[in-house]
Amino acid sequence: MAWYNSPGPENDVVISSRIRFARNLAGYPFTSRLTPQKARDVIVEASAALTGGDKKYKVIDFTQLTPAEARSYVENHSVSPEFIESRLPRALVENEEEGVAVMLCEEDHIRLQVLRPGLALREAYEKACELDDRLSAAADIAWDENLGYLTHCPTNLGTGMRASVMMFLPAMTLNKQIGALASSLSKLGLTMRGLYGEGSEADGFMYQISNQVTLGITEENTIKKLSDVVLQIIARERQLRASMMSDAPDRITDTVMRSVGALRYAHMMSSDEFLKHFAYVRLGISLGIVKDISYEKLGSLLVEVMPATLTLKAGHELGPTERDLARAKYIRETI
């Protein structure tokens, strides 16, 4: 189950949901003070605890990957950009079928992530808890009675949980309501980031919304608060889309169909241009303008035509022009 090419609840507005737990093994220093040998020890202990001999899980040694292979995992949101830049030994424990991706030796010893398509925070949380229970049963996790889970960054103390949703908000963006939304979210202890998390841009009208507070609040309350807010944003986004279509149907239809034409017939296409057209075609699907392209088919392109993934498909390094040619060709063949 991939978050980007599978159907999910409320998927006209919510692309994916993610639950992430930050955990550390007791008896080891945090990653900023780990020696390479200690990092390898953490990887061995944590991966054994997480997999429990289950063959659905594979352990990927990131020190053995090419730059393109490593970057492709960032493009599908399995790992963070910081993870692939680390000089420490590091690994990924992955179960693609269940949307599990666990980074070992990122900022914390263990960054346990579960991703689901659409608005599915509860389902992602239940799977994350199942894996967290397996980890806790087999390893000694750093914990304090007053502070909760001990983490490298103080902002993760307590539950160590980040719940997030990736939302597609073209109407709110075009109507210049994103700034007000971000301000309101901040007052509620939530935050808004770009497509690839902290420090990234909101390409293709896509935003990640997550909790900021992890201390003094339960996981259940965090999920409920985020879910309630997300449902309000969904309602507002749909209302604005309907208004846009009512006020200027021909203009919206023309913009959408020009993007459909670009994806179907362009000979070359950059990543930035793709994301712009992707956004308008996705909007067109939600408004009923585009009927012969599904969210799932379009969503697959969100990963498959990114630079590193394209390079892996080609089997050799691609220059900028070669990538743009290959990207356009793959899009044409897909839709």
Given for the second form:
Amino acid sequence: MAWYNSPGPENDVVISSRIRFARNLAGYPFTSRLTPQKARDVIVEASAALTGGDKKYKVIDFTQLTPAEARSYVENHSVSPEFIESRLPRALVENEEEGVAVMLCEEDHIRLQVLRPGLALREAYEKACELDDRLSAAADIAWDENLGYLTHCPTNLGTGMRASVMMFLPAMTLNKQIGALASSLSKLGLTMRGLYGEGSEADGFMYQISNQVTLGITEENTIKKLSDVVLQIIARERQLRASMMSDAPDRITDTVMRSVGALRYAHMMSSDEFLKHFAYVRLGISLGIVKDISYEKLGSLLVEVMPATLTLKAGHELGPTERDLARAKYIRETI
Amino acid sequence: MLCQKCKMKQANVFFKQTINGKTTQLCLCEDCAAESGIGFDFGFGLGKSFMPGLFGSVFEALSDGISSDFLGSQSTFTEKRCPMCGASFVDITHSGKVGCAKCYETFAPELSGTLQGIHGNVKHIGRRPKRIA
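May I ask for the structure of the form predicted in complex with the partner chain now, the form predicted on its own having been displayed?
Starting with the chain above, the whole complex follows.
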């Protein structure tokens, strides 16, 4: 069970939470200055230190994957697009059950990530600390008393931590409150971006909110600050949804049910169109309009109908039309 | 040899300038070199280019007839490089990233203003590794 198909706290507004630590092994140049052999040495040393030989963690050599296989890991948010575009040896240490996905030789030697469904920053943080402690007990990590964890890019110095929450904000988007929200967040040292673009129904009304500050603040305070703000946003979003239902229940119900119909019966569907219908059906579940589709079942589509993941299911390359047909078919069979 | 500007610290940044056949040399410590604007501003890939006018004025201010064969075999341009990864400050400003952990120590004077700009005047108060080398 992964972040996109499992239940989590505050699921109606928060899709997932992520904690990421950036770490580097002492004694090696940072990633952009690694030779291929040194990158392989980093991978061997880091993966051994992280896993301690525990077989529940898979170590996936990304140089051995096909483009579609590599891309599917981007689509389920395990790795970044930059990771699969790199030409250096690189690997992923993962345990899907725990939400653990550690990139080796991305921008830093070790990008330790834990993803959890819903609002679960503390749980994700505790798992990340467990892995980080095991890593730093077994390997020398680049660290300085004043600058903290030493990272390839100076903006990550200090905690090296990025705490983020993926939020679903249809009511705030439709009521044009996202701009003001982004501006307020910036004043608090937080940043916000649309998940796939600038934030609209074509992006599923999804946004990622993260901390920006990493030096001069503890990890615990970073998480507390982010959680406090997220709870306020949750309250605002729910209030706006209630107002929308009170002001125009028929119009919203009609929009939601048209999207249910499209997902259940469309013969072809593009990614953009899917995200729009996904968003309205998800809103419909939270408003009690849609009673026979769960967040988990709908959430699974978010990853399963992405282009590379569809290609892997088909077992061969798909052209754009074939992908749109395959997507619609998979959705009809799931929903 | 001592830095020509402060006359206190050891010089380890050496420059040679030749204009119209006349060569002058400059020997500075890291701090005076950074203060004099000899070098690059760290700009995350948007680094300012080298400022020859400022460089020239430093030469005029400090040059006092030092012989062009003073450095003997040091006849080529010498810039500071990280002893661990070989990165120069030019490399860092060009890419926006440092080359290794040692760069933070090697280029501490050059980086201090930039780190302060990003993070403010703070130090780390968060987690530490279980094992510190």
